[in-house]
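In C-alpha cells, the next block holds one chain alone, the form predicted on its own.
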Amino acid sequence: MRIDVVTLFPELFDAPLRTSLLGRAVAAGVVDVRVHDLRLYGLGRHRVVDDAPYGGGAGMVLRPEPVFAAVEALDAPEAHVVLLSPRGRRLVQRRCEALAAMAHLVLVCGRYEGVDERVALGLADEELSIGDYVLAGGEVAALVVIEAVTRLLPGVVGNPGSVRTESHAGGLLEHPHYTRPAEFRGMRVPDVLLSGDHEAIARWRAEQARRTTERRRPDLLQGDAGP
C-alpha cells in the first residue's frame, strides 16, 4: 500500500514513521509512506500558500493552487484523495477497513482557518474527521489515519486474531483484560479467567463486551457510530 501525505509540516511525521508497528511496517515495505512539503508548491518567490478569506473573517485560508499542484504532481489519478477536516465524516473502524483495502491514499492536511472549498469540491474524494473537535492542523489526524489503516494490513500485527477481536472490530467495545498477579491491592482477577474453561471464558468475554458497550458507548448498539 502507498500513502502520500501533503503537509506544511513534514517534520511532524519523522518520528512516528520510524516507531513501533508503524515503523516496522514502513521498514518492511508493507506500506510506503511519502511525505510532501506543500510549501514547495507555493506561489511566487515567497512560496505563498494562504490568503485572507473572501467576505472577511478571522484567520487565513489555504489557497487551492498549491494543494492542487502538490497532489497532481504525484501523477496518480487512481489514488483516493482524503482531505483531513473537522467537518468531514467521522473516522470509524469500518471506514478504516475500507481504506485499508485501497492501493493508494493521498492525505491532504489542512491548516489555519481552513482550506479553499474548491479543494473539497474538485480534488478530494472525501473529507475525514477523527473527532468532534478542532486541531491546529491535519497532521495529527493524518497520522491517526495512517496508523489505523496500516495495522489492518496483512503482516503488520503479529497476531492477526487481536485485530479481529479488539474494540470496534465487531461493533462492540472490547472485554476487560487481566494479567498477573491474580490479586493486586484487593482487586482479584475474575475466577472464570482462572478456570481453564475456554467456553466459559468466551461467554464471559462476550457478555462483558456487551455490558461495557452498553455502559460507555450505547450509540454503538443503536447504530449511531457512523458509516
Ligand code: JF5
The other form holds:
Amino acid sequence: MRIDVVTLFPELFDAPLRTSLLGRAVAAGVVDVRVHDLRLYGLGRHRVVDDAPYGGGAGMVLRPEPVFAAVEALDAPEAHVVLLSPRGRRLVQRRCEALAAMAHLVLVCGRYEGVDERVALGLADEELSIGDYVLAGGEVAALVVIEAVTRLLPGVVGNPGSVRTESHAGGLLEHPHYTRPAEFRGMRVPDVLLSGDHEAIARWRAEQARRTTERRRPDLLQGDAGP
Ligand code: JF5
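Following the display of the form predicted on its own, present the structure of the form predicted in complex with the named molecule.
To see the whole picture, the full complex is given below, headed by that same chain.
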C-alpha cells in the first residue's frame, strides 16, 4: 500500500514512521509512506500558503492553490484523497478497514483556522475527523490514520488473532487483561483466569466485554462503530 501525506510540518512524521509497528512496516516495505512539504507549493517568492478569510473573522485559512498543486504533483488520479479536519465524518474501525483495502491514500493535513472549502469540494474524496476535539493541525490525525490502517495490512501484526478479536472490531470493548503476578498491591487476578478451564474463561471474558461496553460505551451497542 502507498500513502502520501501533504503537510506544512513534514518533520512531525519522522520519529513515528521510524518507530515500533509503523517503523517495522515501513522498513519491510508493507507500506510506502511519502511525506510532502506543502510549503514547496506555496505562492510566490515567499511560498505563501494562507490568507485572511472572506467575510472577515479571526485567523487565517489555507489557500486552495498550494493544496491542489501538491496533490496534483503526485500524478495519481486513482488515489483516494482524505482531508483531515474536525468537520469531517468521525473515523471508526470499519472505515479504517475500508481504507486498508485501498491501494493508494493521500492524506491532506489542514492547518490554521481552516482549509478553503474548495479543497473539500473539488479535491478530497472524503473529509475525516479522528474525534470531537480540535488539534493545531491535521498531522497527528494523519498519523492516527496511518497507524490504524497499517496495522490492518497483511503481515504487520504478528498474530492475526489480535487484529480480529480486538476492541471495536467485534463492536464491543475488550475484556480486562491480566498477566503476572497473581496478586499485586492487594489486587488479585480473578480466579477463573487461573483455573485452566478454557470454556469458563471464554464465558467470563464475553460477559466482562458485554458489561463494560454497556456501562462505558452504550453507543457501541447501537452499532455505531460496529462491524
Ligand atoms: C485542523 C482545520 C484541520 O483538529 C483537527 C482534527 C480533529 N479531528 N480530526 C482532525 O485537525 C486540524 C484544524 C483546523 C483543519
